[in-house]
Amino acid sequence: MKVIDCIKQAKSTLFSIEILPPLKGKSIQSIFDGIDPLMEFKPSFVDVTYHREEYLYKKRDGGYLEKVSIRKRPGTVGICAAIINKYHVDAVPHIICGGFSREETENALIDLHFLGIDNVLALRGDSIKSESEFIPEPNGHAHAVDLIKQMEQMNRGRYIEDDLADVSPTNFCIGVAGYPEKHSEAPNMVSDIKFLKAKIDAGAEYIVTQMFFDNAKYFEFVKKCREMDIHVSIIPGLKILTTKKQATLLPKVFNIDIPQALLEEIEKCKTDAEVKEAGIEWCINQSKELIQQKAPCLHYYTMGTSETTRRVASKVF
């Protein structure tokens, strides 16, 4: 079922999860393991990142150098297969610009459609650590709203090549990325929520948040969505913080703020264990606020773990 149909026939708010494919060389079994402890509190979708292709230089006889390609944790779509088919629940592949040229999208998006998939989240991806700034493969999509673009000629039975006869359209329902903190490359966020409607406008049905610890920055971005003529399901994003270290490494990473409150109470603590509680407090409360002010779904990054994730579930849904 489509991520959109899951929300309009849901009578109170959904339950979803964000998970990471297994390192290269792990078997599927830790997924499994992952989701296992969630599936009691009947998860709507569950999402499935992918990362990207990196690069590094390893020095050969002679002393030369040889570029080599490497995919730290592979294999997005066949997760969501093997989750569709253990479990019976929509599968939502993260599709991205980086590392893929029109061609290969194109292949990737068929490769979906046969296996009856018709959820995708679609993302620009971030740069590699090699370069200073985001760059498109040769013949690839520079921006999310280019690739929506694709992904909504495909479903009007539109493909690369113009002349194919008796094709078949695709199906997919496109979610998207939203920012309650404004994306760091954006100027302000009256820009980054133009460049949203952008995405909108070329066909996205939802749009999925960025992590926040504050949920009066996700009311104030919903507000001004709606301002802005965005009316589509807009989903929270929430994060359970567990260490001492992510108070400081996700707002430098992820471009968003750690409430006072929080903090204060981050720094109480003595040990990551008591940081964990914390973290599962507070994401209880900002899960059951987001309800009484009826969310759509509760969409949870369980960062390949679902322990805290289900203790924070088991009080709220």
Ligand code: FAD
Given for the second form:
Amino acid sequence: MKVIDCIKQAKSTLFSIEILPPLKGKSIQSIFDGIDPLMEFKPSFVDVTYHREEYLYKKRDGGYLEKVSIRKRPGTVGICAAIINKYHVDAVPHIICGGFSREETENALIDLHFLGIDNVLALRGDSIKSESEFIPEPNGHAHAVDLIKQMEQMNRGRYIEDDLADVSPTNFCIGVAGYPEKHSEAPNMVSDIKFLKAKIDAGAEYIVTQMFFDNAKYFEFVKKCREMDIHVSIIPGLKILTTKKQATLLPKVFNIDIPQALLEEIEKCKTDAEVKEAGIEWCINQSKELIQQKAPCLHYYTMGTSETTRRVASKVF
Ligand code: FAD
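Since the structure above is the form predicted on its own, I would like to see how the form predicted in complex with the named molecule looks, so please show that one next.
Every component of the complex follows; first up is the chain already shown.
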């Protein structure tokens, strides 16, 4: 079922999760081990992230350094197919602009279409570490909105080669990312939401937010989106804070704030085990308030571990 139909048919707030493909060489069993304990909460869909290539320098015989391209977490599409097959639950592959030409994107979308996967989350992706800003592939997309336009064209049966006969239109339900605390590169919130609206106008049907720890930021974001004529469902993305280090790392990586009250709780903790308990408690309270305020779905970033998400879900679903 399409994510948007799950939301339309829901009588209460839905539960969904996001997982990362395992590191290259690891078994898919680690994915199943992560999902199994969460199935009792009936996730409406499972998002699977996409990880583009990175460049590393490897020391070769003779001491010279060779620049090699590696993908640490391949397998997004295969994992989605395996999840659908094993759990009969909808899987949402993340599709990014970075590293893809338009032709490669088209071919990836044809694979999904053939597999019967009709949900996608369309993203630009971040710049690779060796680049100071995002650089699209030659003939690739510079922004998520351009990727959505390509998907929409395919939904209308229009492929890059415009002289194909008897084409089969795709049927993608497209989700996009939104940022309650603003995307790091956006000059201000109004500009960021204007570009978010362009993604909706291009055909995206719902928004999943970046993680946030202060519900007030989400409520304010939803209000601003509505004021700027965005009326699709805005799904809050939630992460459970589990280590002291994350209190400084997450703001840097995701351009978000840690609320002072949460920071004070973390500072009281002597060990990361205690931080995890505080993080779970915080997320339970966040979740309860979001449900009370009728958020369409709570989307948990599991980051490869299900235990904390299971503990939160068991208190709120
Ligand atoms: P865009 O919508 O293209 O926006 C990027 C920036 O450009 C913003 O500052 C925006 O304001 C601005 N902008 C947008 N359109 C235009 C325009 N037409 N002209 C000028 N400026 C414009 N990354 C991955 O690599 N893999 C994943 O699986 C992944 N999953 C994610 C899931 C969620 C829910 C979220 C919130 C993020 C995810 N990311 C993922 C990270 C995401 O790719 C980065 O945050 C990236 O920097 C921006 O992606 P976007 O789709 O929001 O980009």
